[in-house]
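We begin with a single chain expressed as structure tokens, specifically the form predicted on its own.
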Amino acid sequence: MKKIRIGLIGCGARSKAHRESFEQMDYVEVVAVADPIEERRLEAAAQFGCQRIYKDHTEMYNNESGKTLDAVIISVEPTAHTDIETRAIEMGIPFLVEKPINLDMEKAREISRMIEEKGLITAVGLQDRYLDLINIIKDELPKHKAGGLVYGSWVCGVPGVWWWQNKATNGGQLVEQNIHLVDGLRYLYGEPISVYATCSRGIVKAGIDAPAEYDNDDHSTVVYQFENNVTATLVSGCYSHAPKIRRGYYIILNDMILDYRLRNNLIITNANGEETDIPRGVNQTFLLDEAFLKAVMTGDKSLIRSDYADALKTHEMAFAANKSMESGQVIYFNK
């Protein structure tokens, strides 16, 4: 079998993940990494026996193109997304890149735009789509009554890593993390009519419980209104180290409750009380990878779940949350 050969554009974090599914993948082959810290992209080269290491994305692309390279993995901070994509769009190279894809959603629009025109197959890492326990939620919806509440939670600390200080740098805690959670509502739930939205600050103190330049919302609550009756309250926090919170969505149906802990498990609550606890069997991560080199091979785009087009929705619906909390009002979707 031809392998298919990849660049890695970021060798970072979450980077790490996605080569973890590259190691199981036979028919997979590095051929190109680059990152502006030289210990992680020798490491990541390293860890593929792979020759062609570049500093940058610039220089990856001034010496590589089409012929060379079947598709990149966009692995990059926030702030790092310049011409990245618009360079392999141009240069006919599919691409998976991490979220949040953009913080200037009309610059997001463009590419999004480019890739249609271009007919580029993409796909961006919004991984929980492919999570079992996702998918099991999404299929038991449909046997009950329409309409309910959903509560969702994503309450942590401050991540050291520089971006996260500043809401400027990532987008605010939806953007950069919750995102997962955002998407996971419109995945179950649809496209979402209104929403309303309120942050604070003032818990976490610069310099003393987070780095001198942080300068963030503490925490976020976001209410999502979607048809048939469903409201959705979403909160997100960076202030607490307290043990055992909870993240993930607490579904309350008309005959049932579905508690969904955040990639860990799922407990059913039945009419008659019974609760049924089930574990995630799956990497999700490596589900994603493999949908989106397989729809590169094949040609097939149906494998992937969400392609940059869905996923600029997603960021859409998050960035009118952050509009919200600066407004004070209520944002209409499609008006």
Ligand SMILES: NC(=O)c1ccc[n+]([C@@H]2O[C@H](COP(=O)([O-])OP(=O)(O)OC[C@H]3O[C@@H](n4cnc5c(N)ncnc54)[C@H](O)[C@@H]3O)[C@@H](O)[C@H]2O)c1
Second form
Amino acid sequence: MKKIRIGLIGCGARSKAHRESFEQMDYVEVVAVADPIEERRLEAAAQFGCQRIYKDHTEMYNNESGKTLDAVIISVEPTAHTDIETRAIEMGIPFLVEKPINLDMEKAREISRMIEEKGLITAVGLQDRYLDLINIIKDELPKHKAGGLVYGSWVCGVPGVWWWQNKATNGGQLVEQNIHLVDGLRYLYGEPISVYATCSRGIVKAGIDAPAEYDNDDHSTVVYQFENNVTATLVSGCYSHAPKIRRGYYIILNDMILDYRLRNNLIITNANGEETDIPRGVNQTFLLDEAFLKAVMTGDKSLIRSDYADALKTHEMAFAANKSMESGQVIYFNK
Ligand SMILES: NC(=O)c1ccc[n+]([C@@H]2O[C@H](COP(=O)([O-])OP(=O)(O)OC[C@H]3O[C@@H](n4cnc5c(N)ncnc54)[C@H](O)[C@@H]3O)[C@@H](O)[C@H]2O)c1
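The form predicted together with the ligand, contrasted with the form predicted on its own above:
Okay, now the whole complex, with that chain kicking things off.
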């Protein structure tokens, strides 16, 4: 079988998870890697015995083409989405890009338009769409009376990477991290009607609890309304090192509770009070990578659960919440 030849743009932490997938796929050949940090690009190259090693995406694109690369995997920090996607589109190279896809929504909309014009295959790293537990919830919801309350949360400490220390460079925790639960809401309930959000800061002290340049919210609370009387409250927090913080969704249906513990297990409590505890049974990043690469190999885009155009809608949802945090106003989404 002819192998699919891929290039890695960005060889940091998230790239490692993708690389674990590629190591297990005998139909994948990592032929080129790029990262401004020498140690990282050399480590990634050594992992696959790759000889084409570049200092950034520009050098990679200047030396490669759509004839030498079948796809690229873009795992760069949120501020680094300069012309990485537009050049891939111009060269006709399909790509998988990590969330957040961009911090500038106008630019993301333009990229989405360019992708559509070209008919290019893309995927976004919204890994939980490939998670068995989320898909069990998706199958379960239509069996019950529509509507209900959803409580979602992702609370932790401040991640160490430089770009997390400032809302201008990570987009805020909702955009950077809790985007997975935002996306899950869209996946489960469809497009939202409105959002209202608040945020707070002052617990994490710059230079004491975090680096001196720290300038980000400690926590936010976002209320999304959906059709069918669904209201979801999503809390995000990066101020706590308390152990065993509950993360995930707690969904209260008229006759059932779905207690989803983030990427770990799902406890279903039925109308008789009987509990079923289902552990996670898949590696969702592996399934995301596999779906993208098989789509590129076969041309079957239906394998991809969130492409760039779809993920753009999730990002619009998160950035609308950021706007509401700033203005104190409810924001209504255009239908
Ligand atoms: N889908 C998920 O579940 C998930 C999980 C973790 C991180 N992420 C996302 O993945 C992205 C990367 O996160 P990370 O933790 O790997 O960050 P990181 O800082 O560890 O790595 C990013 C790497 O990109 C490199 N880079 C920057 N500009 C580049 C360029 N022009 N060409 C080539 N390489 C370049 C940097 O030097 C760095 O090594 C972030 O947007 C993050 O939100 C997604």
